[in-house]
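In the form predicted alone, a lone chain appears below as structure tokens.
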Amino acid sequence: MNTPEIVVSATLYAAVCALIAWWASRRTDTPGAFFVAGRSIGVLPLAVASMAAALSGFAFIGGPGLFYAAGAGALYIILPAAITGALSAWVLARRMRLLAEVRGVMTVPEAIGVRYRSPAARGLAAVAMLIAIAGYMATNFLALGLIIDAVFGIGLTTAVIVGAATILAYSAAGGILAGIYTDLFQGAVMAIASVLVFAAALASGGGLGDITRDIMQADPVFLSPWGTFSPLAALSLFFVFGLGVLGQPHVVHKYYMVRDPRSLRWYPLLMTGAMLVTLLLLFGVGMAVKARVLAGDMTPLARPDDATPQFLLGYASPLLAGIVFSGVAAAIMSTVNSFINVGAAAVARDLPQALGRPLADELRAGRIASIVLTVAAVLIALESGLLVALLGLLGWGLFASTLVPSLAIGLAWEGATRAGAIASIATGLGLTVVLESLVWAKQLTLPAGVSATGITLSFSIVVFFVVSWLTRIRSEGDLDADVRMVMRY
């Protein structure tokens, strides 16, 4: 990967990020600017930045590999992209932005605390988020380090530190304002790379029709409705990714930042369009590599995650490879930046206020928390491969099972109670940690097609409804009049 084209692409990319960080740092002088970009972001940058933060490196590496291995069944992960933008905007976007107007809310746990008048629910949500964020940041730092080392050959440890320092520089200096505009640039790189690679993928097999025909003749199961998955496995993926996205704080946190709440009516169209364009690479590379392997033009992959690198080596120009590898780095960096900001807000704002000890200088505390979180994630990434693997598994499940019921359902249902929210967050936190740990340690084998995240999310939702129903008589004080008005708007 250390060809001149790739090295130049990576260097230019880093330079643009540095310029954005310098510009944003001069405009970040209040907690509101640091945590929610002064609520000054237009809906188009918001949608592109949300796409970049949501997809991460999965769109470039894990996704094409999964499609190569599982066939059409992998689409049940990306098909929800057509509905989640609309669902999220309908359930969360306007309500969260209006809560920011009437209560000055800046974080996801803060919205939960305001909805239920509960510092306990807010603090518990912040703790669950921090555990998940530690895993996500560590795994992403490790992945970014591998890319930097492959391009510049500086060694994995040094590469991880350089990557983390680069992200930290613009995260701590410019806060989420730097993150949003860096995400906008990164999202544009991701979209351009996806379109170019999709075109190269089609050209490699003579067009989509020829590629499909080659695959159908040799392996018709690959393009069957479920691919190599069982129907239960495919539908489980659709459930987890379709509903679980409503609990991803690095995405929903961005709703606080939009300048005009009325412009959110365009968000579903823009977000869905951005995601579908970027996911062209996932589909195109997965199809092309499968067709070339079946035709004997490529050797079978040792690992599914090799699909994109092997395709680029064999069928793309060095310049396109440079753009794509910059896109991979962009995807990882945009996600990590969002997690740094969300985690810093939890440490500097949510936990102190939940404990009744708000900090006097939240801007300074946020910057210090960004540094501490980054250093901790780097140490985890470098010192313990087993811990990184376990924490990485916890991430999505923790976000989904602790935040979907209390936040997404809670802001749409006036019957939700404080006790129901606390019980669901505690259930999601405890059950996810226990279940994922047992599965990871191979002490528990789940039925074929059943995911741990699907189980924990389902249990958390059931607990939320049951406890809310049982405590409905005592719940009149859980919902303030202005919050009720926001929910009904």
The other form holds:
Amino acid sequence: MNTPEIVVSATLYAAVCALIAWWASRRTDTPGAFFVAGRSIGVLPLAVASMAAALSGFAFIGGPGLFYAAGAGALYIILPAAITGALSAWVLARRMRLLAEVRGVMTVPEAIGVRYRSPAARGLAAVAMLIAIAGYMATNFLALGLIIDAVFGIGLTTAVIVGAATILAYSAAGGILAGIYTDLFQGAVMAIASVLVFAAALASGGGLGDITRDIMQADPVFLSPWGTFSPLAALSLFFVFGLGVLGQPHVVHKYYMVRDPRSLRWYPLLMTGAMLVTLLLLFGVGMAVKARVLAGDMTPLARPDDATPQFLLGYASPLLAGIVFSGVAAAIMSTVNSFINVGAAAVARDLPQALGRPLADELRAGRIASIVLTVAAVLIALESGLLVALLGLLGWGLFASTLVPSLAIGLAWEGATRAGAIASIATGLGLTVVLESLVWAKQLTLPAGVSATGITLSFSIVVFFVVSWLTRIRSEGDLDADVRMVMRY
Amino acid sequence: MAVAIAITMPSALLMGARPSGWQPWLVGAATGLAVLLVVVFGAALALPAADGSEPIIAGLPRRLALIIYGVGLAPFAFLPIAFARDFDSRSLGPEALRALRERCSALRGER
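So that was the form predicted alone. Now I'd like the form predicted in complex with its partner chain, please.
What follows is the whole complex; the chain from before opens it.
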């Protein structure tokens, strides 16, 4: 894979990222600049950066592979994308940005703490986020290492360390300010790569209609509405990834950063448009590779994750392959730098403040926390194959089950109580860890089509409502008058 | 599950409602989304199962085309527009925000 075009593309890409990071690091001199970019971001960079942070390497590698292997059922992970941008903006954007305005809130756990006047809820949310972030970062470092090793041939261990050090350099120096502008560049690379590959994918089979006919003749189930999944399994994915988006801290914390709140009017249009364009690659490669394999033009894939690399080697020019490999790296790096920032904020700001011991120099602490988190994630990625697999599974479920009720519903519903929030976060955290571990260790088999994340998300929402209702009489002081005003504003 | 999704997602959208004032664009978007989800998922479940002769619509077999274009793309045609129309920019201008900050600050002082 290390053709001159790919190496040159990857080197150019890295150089532009370094340049942006150098520029941003010179402007990052306060905790506000480090954690929320000084609330100075326009809506276009915000929307593209949110898209880039939301889509990890899954959109380029794992997603096309899953589609190739499981058929149309795999698409239910991305189908909610046309809805989630507007959903998230309607429920969270205005309220979170206004909390930042009146209370100086910078993090998701801080919003939860302010909403319920509860350091315990804030601390618990931060702990849940850190567990999920460690897993996400480790799996993404491993994926980035694979890409760097494939391009430069330096060995996986060295590649993981080089990749992590690169992201850490701009995340620690420039904070989220560097993150947003590298995300903007990375998001643009991802979108361009996706459109070009989608066109190449359609051309490889004579257009979408011909590709569909080829697949339908040999394997009609692949393009049935649920693919090889049951309807329940496919729809469960839609539910989990549709509603779970309200609890993804690395995406929703970007609402704090917008310079002019009035510009949020166009956020769903820009974010969703960028998201749909970038997801074209997943759909196109999955379809094209399946059709080519069924037609005998490609050998069946040894691993589903080979779908994109094999397609690029067979049907794309070296230059396009170079752009796409940069796009994959961009997808991973943009997600990881958001996680580093969110995780560093949890360590340097949320946990100390929740414990009643705020740090004097949060900027320095944030930079140190970025380094510690990155080193920990690299060690997990390199030293513990089993742990990284389990932690990778926990991520989305932990975010969804701990943050959707306490943050999204809590900011919309004045009847939510502190006890309800703490109970639902604890339930989401405990149940997700236990259930995912048991399923992963094959000690528990869920009924066909039922996902652990679907269960934990549903359960934590139910606990949130039930405990809030039971404690409604004792909850007079749970909501400050100014926060209530923001919620009603 | 399809019915649950058709209830849950629009209900989640309605969490974006402000307590005061009628928001026709939000209610319309939520209603439209509910109808869309019921119709599309219902049709995908009700239409005959796949075989090699399923008609192809816009490049995809009929039932999958319903799902991809109906759920995966159609909401993009109206949700962002409805959000933009519902968005109250006036209350987020510099003057309005300054007034909000002062009122909130006063409320905190009273506590």
